[in-house]
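For reference, the chain that follows is the form predicted on its own, supplied as structure tokens.
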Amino acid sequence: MAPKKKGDTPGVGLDLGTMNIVSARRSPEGVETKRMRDAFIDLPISARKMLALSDASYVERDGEVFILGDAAMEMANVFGREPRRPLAGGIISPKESDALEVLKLLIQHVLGAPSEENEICFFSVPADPVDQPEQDVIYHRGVFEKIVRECGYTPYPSNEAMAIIFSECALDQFSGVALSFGSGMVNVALAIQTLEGLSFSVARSGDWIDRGAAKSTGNTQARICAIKEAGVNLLDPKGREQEAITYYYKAAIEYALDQIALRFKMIEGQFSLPRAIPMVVSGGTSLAGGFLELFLQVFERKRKRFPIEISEVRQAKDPLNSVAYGMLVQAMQEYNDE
């Protein structure tokens, strides 16, 4: 176990993304983060004399080398691959063999050795896909509960969009509406005084963007997320790729919000709002440039059909750590309750 720091405070948050996992926890100097890229790819056992000479971090096993993280999007990208993912569509691959494995080995990277023992550990859980009713998350939420104890803590799931919440509506009593843009679903709460009235997520997000582009224009998925990341200006795209990336992001945007809309309406007597709550946008896919600017274009065509009062429409502050804030927050507030 590690030593535990003068000033730490127990319990750690973490985020579970389909393209990051991010933890969060409390020391004297503020909140700190690590990250790592929830992506693999595996090359043969030759390859791993070359390794050894970067920093690249990987893992071997059956006369394979599977690196790990943002090397394995490197390689992906110089090999013209597409990477493994242990994560799809927001929840564990049933396609991906290596995905157990490989996705503990990421988690006890991020989370490192418990502070305490049996230290608290909220983690990110997505709400049911409406659109894909055939999937749930029982699997997903009991193996990741499986691989945090066997970190070394005790664990808490807990609904991904309902983190914005208690991240960033701390001023707004703990009420909103928080859209999480991942890679693999948007993932979305309703939220009252930190009750929760609505939530569930959808599977048009980052990769849904990916793949669209990709097949509009003749690339791999991994290419039109390189270009995306690299830097795009969703308002003034430049080029083929650009624009193809920008007309699935105003695609996404706006079957979230009609999305939003249709479920509320289904529990709209039985769930009313006192006053006007404010929106927020989280997550990886909305750290695109000009995201913010597009999404109010959509929602303000919306906003007269719009059965929610909406006070204002914000991004988080971290859009890439807020849910991994929030996690950390219900963490610390456990602590705080005994």
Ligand SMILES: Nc1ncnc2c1ncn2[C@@H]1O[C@H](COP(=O)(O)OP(=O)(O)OP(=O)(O)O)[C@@H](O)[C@H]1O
Contents of the next structure:
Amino acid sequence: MAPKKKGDTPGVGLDLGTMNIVSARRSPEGVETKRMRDAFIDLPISARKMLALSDASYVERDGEVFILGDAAMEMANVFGREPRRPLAGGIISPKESDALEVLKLLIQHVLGAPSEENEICFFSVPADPVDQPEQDVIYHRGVFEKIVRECGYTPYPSNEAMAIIFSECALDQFSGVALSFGSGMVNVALAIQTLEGLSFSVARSGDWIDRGAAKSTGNTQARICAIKEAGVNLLDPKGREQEAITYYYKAAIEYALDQIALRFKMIEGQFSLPRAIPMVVSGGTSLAGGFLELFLQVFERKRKRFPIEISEVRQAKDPLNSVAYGMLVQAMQEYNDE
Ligand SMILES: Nc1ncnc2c1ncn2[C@@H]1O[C@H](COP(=O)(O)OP(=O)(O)OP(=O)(O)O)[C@@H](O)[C@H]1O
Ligand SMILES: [Mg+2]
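Could you output the structure for the form predicted together with the ligand, given that the previous block was the form predicted on its own?
After this comes the whole thing, all chains and molecules, with the earlier chain placed first.
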């Protein structure tokens, strides 16, 4: 167990994403986050000597070495390979036979040792994907519960988009609609005073934008992703690639909003909304320049027929970390209730 620092509060939040794994803890200096890329690459054992010189995290296994996290992305570029990813479309990839072993190592790295025995860890689980009805999150949740427990923590699975309500909507009595635009998915939750009224996910987010723009312009997905992350102004795209990225962004936003309207109408009779509620956008995909403005443009055109009264649309303060923060808020609350 890690020695407890003076003033440290127990409880940890963990965001398990298709691209990033993030932990959040409370220390006397404020909230501390730790992030690692959810990726790895295998190299022959002969690469070990070279790796020993670098500060890359790696593990050895039957004649090969696995390089983990951000270093895997760099090595993939050096060797002209695609990095391997344990998650695909928001959930554990059925095609990646080494996913579970690698995920345990990545999570151990991001969580570190618990500050007390069986420290509480809230971890993110996506909502059921509505556009892939054959998929659910039962296996995914079970696997992560086991891994987090094996790391020495008490696991609490918790909805990804609800975490954004907990980190961003305290002043709205924890009411709002949250959208987490990640890599594999857009996760959506509607909450009224901390209670989840609706949640679902769709598989059209960052990877879908990259795939679509790549296919339309004859580029690799990795190249489009690099152009996108280097900074695109969605309100003023330059050149074919940026334009294609912008078209897919707009389509992803439209799709997410249409799905919210559709799903809400299906349950509308079951509860009433007391007043207008805010809509909060978050996730790495929302970091693109002009994202909030583009989102607003698309929303304004739908507002009249939108079944939920929205008071304002705003962006999370720290889009890559807001899910981990929201998980931490819930973990700390468990200790307060004692
Ligand atoms: N500056 C940027 N501009 C545009 N997109 C970005 C930027 N930085 C990161 N992204 C994109 O954000 C996505 C990763 O975001 P995030 O960490 O929220 O996803 P995740 O939680 O790992 O995925 P998911 O929740 O879907 O499983 C990737 O698609 C990445 O390309
Ligand atoms: Mg996410």
